[in-house]
Amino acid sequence: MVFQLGSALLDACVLAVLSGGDEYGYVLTQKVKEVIDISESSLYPVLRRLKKEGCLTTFDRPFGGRNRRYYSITEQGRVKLKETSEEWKQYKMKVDRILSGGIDNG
């Protein structure tokens, strides 16, 4: 895509997958990768910075001896997801608009 994604859109992105069900960080990237070229890389630091937020909460879950760390959303992430949602409505009809050539340049 040759789109840059803001911070914004990636927490709401990374919000939207996990208020369909908690996942573990390989399987959340994978999920969030479907729309957005992110590595599991970059995408940790905005797991760790939604957590200091209180949008996210985690735990452990033992897998093949060893332990895989789960994401949740909390009440405040989906407070925080239904406010961002409204916003990129409002947003992607303004840029539909222009790209449509609805704005008047006269």
Given for the second form:
Amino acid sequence: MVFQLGSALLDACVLAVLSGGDEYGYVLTQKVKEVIDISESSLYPVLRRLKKEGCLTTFDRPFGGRNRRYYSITEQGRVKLKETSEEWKQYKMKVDRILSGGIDNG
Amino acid sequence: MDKNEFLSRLRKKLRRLPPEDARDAAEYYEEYLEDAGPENEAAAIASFGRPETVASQILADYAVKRMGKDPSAKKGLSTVWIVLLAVFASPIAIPVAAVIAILVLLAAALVLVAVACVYAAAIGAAALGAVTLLTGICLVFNSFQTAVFYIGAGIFTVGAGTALFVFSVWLGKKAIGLIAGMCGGLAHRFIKRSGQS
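Having gone through the form predicted alone, I am curious about the other one (the form predicted in complex with the partner chain); can you provide its structure?
Everything in the complex follows now, all chains and molecules, and the chain you saw is the first one.
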């Protein structure tokens, strides 16, 4: 991918996946990876930060003799997701406008 | 590199973190590799990169976050330490890391030496004042005028020394805060550069 993704958008992508249901680290990473080219290790700091900010909570569920840590979006997380989505729409519109303008004039 | 080697190298590098944070990070990666399953394990480890790199990102991230929270001197010093470790563990060329670390250490050492000089001068002055004061007291019955002079000079010097001491402690705290701030900034830049894959 040619575009660099800022941390605000990466946060929003993680929250968006979680707004569709609780997930554990591996599946969450795979789902984000389908869209964005991130390394497998880059979600840990993101999840940690989002938890500190109160945007998500964690709970452990036993699986195959060990625990799986699930991540669950909070109300605060949904608010943040909505805010970022709105900002992204505005930003996308502006970029679209300038890009298509450039094509029309050229 | 298999799972166990990755995890033990990661744990080793995370040892500087508070135990709870180190365990949390190690558990995340352990769980991740277990969920990846034996067939995807090697690919996942390859995608993680070196465990030292993974650890350095966590350490640097941690240092920056803590800088904003609590700028006290003790935490300031351990932030300096964590940043140095993060720089050393990072994949950027070792010479560059070494130069950065040496510069940071040198700056820190210079500032701390300067503060130590003021501190020593303060203690010296206070001690000198105390001796002068004692001399004055001993001279009271021999020569009253000389005794009064010595006592006066002694009290003045003790006072000046104490004031200087208080100043040097304040200066020391400021200096450590400054160094830690500098390191935090450094780490912040470093994360920005290496945060994305």
